[in-house]
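In structure tokens, one chain follows: the form predicted alone.
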Amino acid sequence: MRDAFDACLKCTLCVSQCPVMSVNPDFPGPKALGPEWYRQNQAQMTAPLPHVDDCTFCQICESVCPVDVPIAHLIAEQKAEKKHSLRVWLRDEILARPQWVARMAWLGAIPEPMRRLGKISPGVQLPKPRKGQVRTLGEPLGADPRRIGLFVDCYSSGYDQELVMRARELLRIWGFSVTLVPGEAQCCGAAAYAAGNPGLAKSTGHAMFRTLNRKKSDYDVIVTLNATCDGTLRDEWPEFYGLQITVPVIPFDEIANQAPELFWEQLASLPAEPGAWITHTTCRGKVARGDGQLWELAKRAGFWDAEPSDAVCCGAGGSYAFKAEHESTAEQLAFRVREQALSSEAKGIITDSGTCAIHMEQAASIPARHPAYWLYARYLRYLEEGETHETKTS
């Protein structure tokens, strides 16, 4: 990476696509903060620029760079050199370790005095942990010899066990045997890298890699529930962490499209889900796999009036939206989702990240959930009503 900064062509494609620049006129932009700053720093140890922390680490800039300059990662190295006050440093150290936050989910809401002291945004509230009952969906509809390691990210581990159980039950009826990995609240390192702590990111990632390696005899494929973790394990680990997972890493929406045809036929027997819906692929998901998979999955599942999100980045950015100094930028980035939801009278948002879901749900005032949540709910509806619809159809 240290040789890549000099490949910059100064084409400014990264500048034109940066979501933060579109709402924050004070933000210098990815070209200035990435390769240009890094070039100067290598020559004369230039101090970090103002507003470098306003980068969300969405990596859209890297995805459009014609010469593959790792712009966001260069910006992360600049973030690492910036000095902060003790309370901001302490807050950032905690938020860079979301596995800690996940283990403390039972504490509930952060008290207002602690929010002010730690400069935590008052606009974004962590939800109460979801531990709803998940009933069995019946006998498997097929058989697949692949053993799934369902990757439980730190957010889902602490705040959304209901989602984990819904996803696990869907995988079971699709014919897979499922093991939850890593089995405890751990982090892939993405949060630390985004916060400008590459050293912590790599040590955190290596710790999780060792845990996954100890369990590798239990699975043939890793299925992820969070687009950021998906991109980190599959793309970031080999390139920036020096880690290589020897089994395929597949996002949940991709494995869902491989479900037995009978599953889709049964869902197709139901009337379409009423009203408009929004599908939001996280920025890291767009970088790793492009956009459109969630929209296609939603249509196939019966959410016929689904439309892709108008927002390139919703502003969540891992822990970005939880920091008081980013509140205005995060709100403006989420504004497009809010406006889209209001104009279309959307009933819900389908997204592949827990933190994006928190941010958009509070911005748009409609439920935002993972595709596994909605698929489970729709199949449960089939079990309760399906025979009636099939009889009417025949």
Second form
Amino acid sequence: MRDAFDACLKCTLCVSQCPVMSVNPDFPGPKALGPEWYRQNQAQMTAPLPHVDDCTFCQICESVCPVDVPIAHLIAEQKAEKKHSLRVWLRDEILARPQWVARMAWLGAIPEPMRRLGKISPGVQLPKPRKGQVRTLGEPLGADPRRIGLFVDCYSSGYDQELVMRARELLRIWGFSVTLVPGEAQCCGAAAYAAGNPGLAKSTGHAMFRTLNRKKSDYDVIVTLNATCDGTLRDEWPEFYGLQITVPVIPFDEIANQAPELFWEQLASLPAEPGAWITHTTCRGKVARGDGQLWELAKRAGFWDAEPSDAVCCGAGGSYAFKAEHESTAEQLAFRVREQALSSEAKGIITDSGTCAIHMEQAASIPARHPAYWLYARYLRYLEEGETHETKTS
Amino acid sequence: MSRASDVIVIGRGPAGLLVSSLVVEQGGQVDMIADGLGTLPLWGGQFDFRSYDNDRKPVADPWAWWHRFGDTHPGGSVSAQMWRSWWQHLRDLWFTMEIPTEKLLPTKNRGTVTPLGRIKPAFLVPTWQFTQEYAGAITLVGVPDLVDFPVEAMARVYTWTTGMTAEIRWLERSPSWRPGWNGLNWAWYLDTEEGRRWLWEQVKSFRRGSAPLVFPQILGVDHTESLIEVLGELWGRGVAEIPLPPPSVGGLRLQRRWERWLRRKGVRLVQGRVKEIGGDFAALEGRRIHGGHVVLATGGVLGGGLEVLIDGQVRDRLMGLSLGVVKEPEDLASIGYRSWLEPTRVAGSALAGCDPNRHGDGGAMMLLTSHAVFSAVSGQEGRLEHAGRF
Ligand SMILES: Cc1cc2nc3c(=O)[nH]c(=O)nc-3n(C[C@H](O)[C@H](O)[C@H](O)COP(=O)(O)OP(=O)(O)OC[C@H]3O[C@@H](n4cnc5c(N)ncnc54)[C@H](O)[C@@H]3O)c2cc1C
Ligand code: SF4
Ligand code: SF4
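Follow the form predicted alone with the form predicted together with its partner chain, if you could.
Then the entire complex follows, led off by the chain already shown.
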């Protein structure tokens, strides 16, 4: 990383795409905060710039840079040098360990005085654990020899067991055998890196890596439910954590696109899902894999009026939106999703991250859920109504 | 499996965007793979046909230039009719993407003005950019502390070179202004309700004038046209902008609209560096994308990738290294690519014998190479006539 920081050509492509710059007039932007500050700091110790914490660590800047400057990671190192008040420090230490937060999910909402004390955004709702019943979807529709380690990220583990069960059930009927990994609420390190604590990120990532390794004889592929964890395990770990995962890491939407044809035919036999929908590939999903897969999946599943989101980043940024000082930036970024939802009269949002989903749900006042949630719902509908609609195969 | 694409386009610069558009217009599926963004957000936003001759003198009539002098250039063999159909197609395509241009194709180059006050030829430009047939009087808008737009020097140079008056009206600092703001910061601000209202009030307070009002390129990113319309009503004459150095708002507007359109047409944008290609695949770290054809639109202006010249030379432009020549399929193996059976399809301005930065023909070269590639991969001569080939 230290070699590439100096490669900056000053082309400003990163500046042109940074979502925070587009809504926050104080934000100096990726070029100034990343390679420029880092260069200066190498020459002589330079104080962190005032708005360095406003970076969401979306990594869009890195994904567009022609010479691969690790811009967001340089910014994270700058964040690490920033001094905070005791209460902000304490709050950030907790939020950098989302696995702790997930384990405390059963506590429910945080009382108002504690929120104020902890500088948690007053306007942002905290998630409530989802524990809906998940019924079996019947016999497998095919057989795939690959054994899947379904990666249960800390958010899903604490707040969305329902999603995990839905995803697991879908994978089962697609013919896979499924093991849940890591098996306890642990974090891959992404939250700590984003919050400007690369040291903690690495130790957190290493702990997760050890747990995954202990179970490695149980799976051939890891399937992720969250775009940030997906990119972290596959791309960030080797480059920034010194960790090499030996099995393929694939996001859920890509494995879903490999589901047996029969599954898709059965869904196609249902009438299209009424109304407009928005597919939002989160910023970290775009950076890790690209854009367009989710939209394709939605169309295939019968969400005919799905349209891709115009927002680059929704502003949730893991725990970014929970911090009071980021409330305005996070809100304005989510406003783009809201505007689109209103103009297209969308009924729901299909997105690849749980924390982004709650942020967008609040901004747009329509349900925002993971594709596994929607696919399961649609297949259940097929099972319930299936007999009345003739499948193409029958 | 998710649908394999008909064409894999490697590169997300203007050439990659155009080739992808041509394919999806025919109902083809595209996977556009890119490691970085490509140069469009660095462009002022104009697509040049031929701005300068070989001696760097401005070209007034690019149609005639290609007809009479083009035979030393790969673009010289293209008929006027073909150029017309390509430009017309680009104009129509932009129309569907909500990129506004004049209704009729230009018959001549028009003059735009640089931030240094000089006149520069321009061919196809979105309507937000200031151009004129003959130099006339203008009223420039000065923006405090915008170093990329030295308005007083600009006015002097303009008057000196054209003999026409250039008055100045100054904006105040907006309440949201921050030190160090560049054109893009202004543009994001003027996309907001607060920014727009502030600007309306400013223009209302300007002393009247009879010449067009010329801003630096700061008039919003996504809501430019509606802002210009209101300002036009307030000023009573035309309102337009002059592009600034990067980060360039004009090119950014084009890139955002173009990519939005492609996303809605189902183009899959795959993020990553291609390490190996074959006739029907591109391999990235840990995955392989399959498709009917592979097109390289990898540019190289910013060192984003290899530059494959049409004579087969492969160069790394950033490092200035020549990596070899691709003439025979086996040659690909020697430059790190696997051998394959089809010739390399390359789109972009990286065409041997052309130098868009010197000649001002980047737009034309992009059209020529993208259409040539499209004809080759679709088996179509020209475009559009035989829908449904894919
Ligand atoms: C600052 C600037 C302003 C300009 N302004 C204008 C203008 O106003 N009008 C005009 O006509 N011309 C202009 N030009 C000239 C123009 O930029 C070039 O002619 C043009 O960019 C070439 O575009 P392209 O699509 O071929 O390549 P590029 O825009 O360079 O795009 C290359 C793409 O390929 C990708 N890529 C490369 N290698 C790989 C790989 N191995 N794997 C995956 N992806 C890869 C890159 O990430 C990138 O997305 C300008 C050039 C510059 C530098
Ligand atoms: S995109 Fe990369 S090279 Fe260009 S200014 Fe940003 S950091 Fe520098
Ligand atoms: S990581 Fe995202 S928010 Fe931070 S500088 Fe880069 S683009 Fe901007």
